[in-house]
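Okay, so here's just one chain, in structure tokens, the form predicted on its own.
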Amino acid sequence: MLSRTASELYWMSRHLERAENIARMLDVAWNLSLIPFSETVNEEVAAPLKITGSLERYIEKYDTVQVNNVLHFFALDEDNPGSIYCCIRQARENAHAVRGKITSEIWESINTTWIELQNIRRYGLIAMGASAFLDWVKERSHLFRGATYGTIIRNDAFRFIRIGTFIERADNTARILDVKHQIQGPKGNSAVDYYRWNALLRSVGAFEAYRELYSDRITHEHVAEMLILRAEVPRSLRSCMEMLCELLPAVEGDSGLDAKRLAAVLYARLQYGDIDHVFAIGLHEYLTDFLRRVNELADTIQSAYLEVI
């Protein structure tokens, strides 16, 4: 497969996964902002800015962190390259460039999403409602993944689409867990803390999974263990790395040996990891190291497969 084609497929899926992840983070910030119990509600609203590293860009445009401004900044702001609007626009451009490598159902799912998004932007979030919009983004992302998994043959095109998804997902899970842990701290046991951990689990679609895996109350130790080390949880770090270790060796050719090695090492650390060891190191320090390693992996995949010579 040509590097240019692989790159378009990889970034198409990364941008769509990113759009969904942003919607999940905004959903948490929006719902927590509606509950007048916390003296640190502004920290919750600012969390998506910290998670995505876009606080400075936001402050350049807005004077204060305010929930409606944060929603617009991440949802429909054309000047923010990390907004849902820009992510879906870029994904559509990527898909158009490789129209012949994806199925008609994949293309239609992306193109229809883009058309509907332009109409939503024309009328604004108020007309649709923030919660309805964020649910719509998640549903459109699910539709893309369903069309991909259900219609495309299992070739390198399929693999690069999936590789992009899991690189982006691993990065997001680590970032959101790190920022939420820093905001909340490890020792909270109040009703406020319960709602915050509840919101975190829902942001990664893991609330029901937590209830199935753990029978006691929500604790930061169990949340961290589940989102880092549990292979059964689709958005856990271990699950993402397990999928990457299946996908990368299946790519045709001898390229990317360094990427495959980095993925295998990172997966082994998670596969044989222990939550007590994670907290002995420090959760923030552990997640910072993971983010460094997964970004090194992404850079290695980029240089091995995706750079056009």
The other form holds:
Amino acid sequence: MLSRTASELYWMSRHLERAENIARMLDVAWNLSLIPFSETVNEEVAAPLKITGSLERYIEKYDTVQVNNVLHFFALDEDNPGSIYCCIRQARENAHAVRGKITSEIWESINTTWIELQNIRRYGLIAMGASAFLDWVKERSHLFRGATYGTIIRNDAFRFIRIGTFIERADNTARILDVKHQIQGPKGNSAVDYYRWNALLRSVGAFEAYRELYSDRITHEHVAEMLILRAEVPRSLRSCMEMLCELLPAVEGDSGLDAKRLAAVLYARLQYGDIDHVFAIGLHEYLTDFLRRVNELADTIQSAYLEVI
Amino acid sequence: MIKVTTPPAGGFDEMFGAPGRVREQYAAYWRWLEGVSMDTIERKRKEADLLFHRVGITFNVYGAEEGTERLIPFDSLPRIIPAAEWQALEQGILQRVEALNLFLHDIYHDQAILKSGRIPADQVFANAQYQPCMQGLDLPNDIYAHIAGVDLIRNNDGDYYVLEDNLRTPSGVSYMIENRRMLMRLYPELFAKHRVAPVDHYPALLHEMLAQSCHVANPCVVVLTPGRYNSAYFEHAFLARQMGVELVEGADLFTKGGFVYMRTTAGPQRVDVIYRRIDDAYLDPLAFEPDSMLGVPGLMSAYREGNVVLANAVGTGVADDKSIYPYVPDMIRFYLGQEPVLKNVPTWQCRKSDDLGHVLDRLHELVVKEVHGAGGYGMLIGPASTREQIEQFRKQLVAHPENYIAQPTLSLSSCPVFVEEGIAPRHIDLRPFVLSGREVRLVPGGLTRVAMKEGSLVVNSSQGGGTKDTWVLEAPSC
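Alternate state requested, the form predicted in complex with the partner chain (shown: the form predicted on its own):
Once more the chain from above appears, this time first in line as the rest of the complex follows.
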């Protein structure tokens, strides 16, 4: 496969995965902002800014952290390269560049998303409603995934699409967990905390999974264990790395030894990891280290397969 | 009942032989049309718009700020060509393209036609499209124009005339295929009532021709595009996908040791045949435009060593130039010893002083074209121009007569299109696509372009033209 093609496919799926994760984050912020008794509501609303490291950019434009502004900033703001709008536009550009390599159903799902998004932007978020918009983003992401799984042949195009998805997802899950953990603090069992963990789990689509796996009160140890170490949870760090370890060696040719090794090491750490050990190091420290390693892996993938030199 | 705007008297209409009299090839279509309502047509038109947008069959317009991607208007009333008419047309097109390929081989080798005095040598050698680097180079199967698009119009007399030969990187074939798919999707019942010759196999024929154009077994074929901002990018991607080959940009290719490779995730891979949709001047910054970012350094050197095939060959533009056009009938006689089947439009060459005088006297009734222009730009349509425009043009013409040719204002035939209240005639042309490999082939039909504005003769998509599906009816089997 052409390096440039692989690169466009990889970034196409990274941008779409990012858009979905932003929608999930905003969903939490939005829902928590509706709870009147939350004393830390501002922190919740600011969380997406911290997670994505875009607080400074936001303050430049909007001054105060306020839920409607944060929503707009992440949903439809053209000046924010990390907005859903910009991610989808970029994904559509990537797809356009390689439309000969994706099936028409994948292309149409992305192109239609882009066309509809422009209409939504014309009328504004208020007209559609924040929840409806965020649900729509998730649905479009599901549709893209469905079209991909259902139509594309299992070749390197498919693999690079998925590699992009799991690199992005691993990064995003780690960031969400890290920031939420910092806001939350380790202890606390009030009703507010219940809503917070509840919202976090829902944001990663894992509320039902938690009930299935733990069937007791929601604790931060269990949430962390689930999102870091559990193989059954599709957005956990372990699941992401497991997929990457399967995908990278399957790419045709002998390139990318470094990438394969980094992925394997990272996966082994999660596969044989232990949550007590994670908390002994400190969750924040553990996740910071993980993020550094995932980014190193992404850089290595970039230089081994994707860069046109 | 659909309101019919009758075509103006004196013109040739594809559907109506005389007011109210439908031509035979449209008889079944007409019966169908009498039974549908405009609401249905309107609903289907909206459906087509939506589908074209979703599939992203768009066209990038240079210079247009808002929404650089635009749909080419599609009209769902087919242009129908009866079997016998197509047979004659096909014969004429094949003959013409064969002669043009022989001409290209000749001028880059022995130049017999120049020596015979049939074409003045300076018309070839002083032509900017003539590429000295092609002199003496032998190409596989002696083919230069692997893919040709021949633009035909039909005058008031009902005869077909060749308006232009396109031997560089003719585009539009993807619309021919997509228009057919769209019409089959919108009105499947019409295809049950007509035996329409298929065009869907064009990409397969193209791939077969490209693969046979080099001497390597199982060659690696690629489509080379200037990139996604090119006006025909959709078509480049479409053809690459339909043929199952890589769509590459210049930066994806490199040369080493006289061979061409592409950069892949598994390392360099040899490339044998390049269907290039980049102009000669941008192919190789070492050989042509040094600033070109689109090309591949060293490509021409690999090409001259015979290690890669370019389709079309370098330097084909000299044969489709408007200054060479008047000589094509002579080429056919010279190389094939046959009389041309298709007519040329009578052409005055302003470089000849007799012709120039004649043209200057009749500017208000002629079409004057720049010799090297394309896409409907830089031309004067006398009858449709104001006195000032004509005088303006006269100055340019007198200053550089060698840059211009002039032709009578031929009317284009008309074919009805759907308009809000019913159907109304609009002018059309036809571009069939010809593939030259070990044999010369074409799929039945081509791209019919429509001037969507009432009375307009400009069909170019860059200037608001639309397209139609083109049906060649198969002869009833005996």
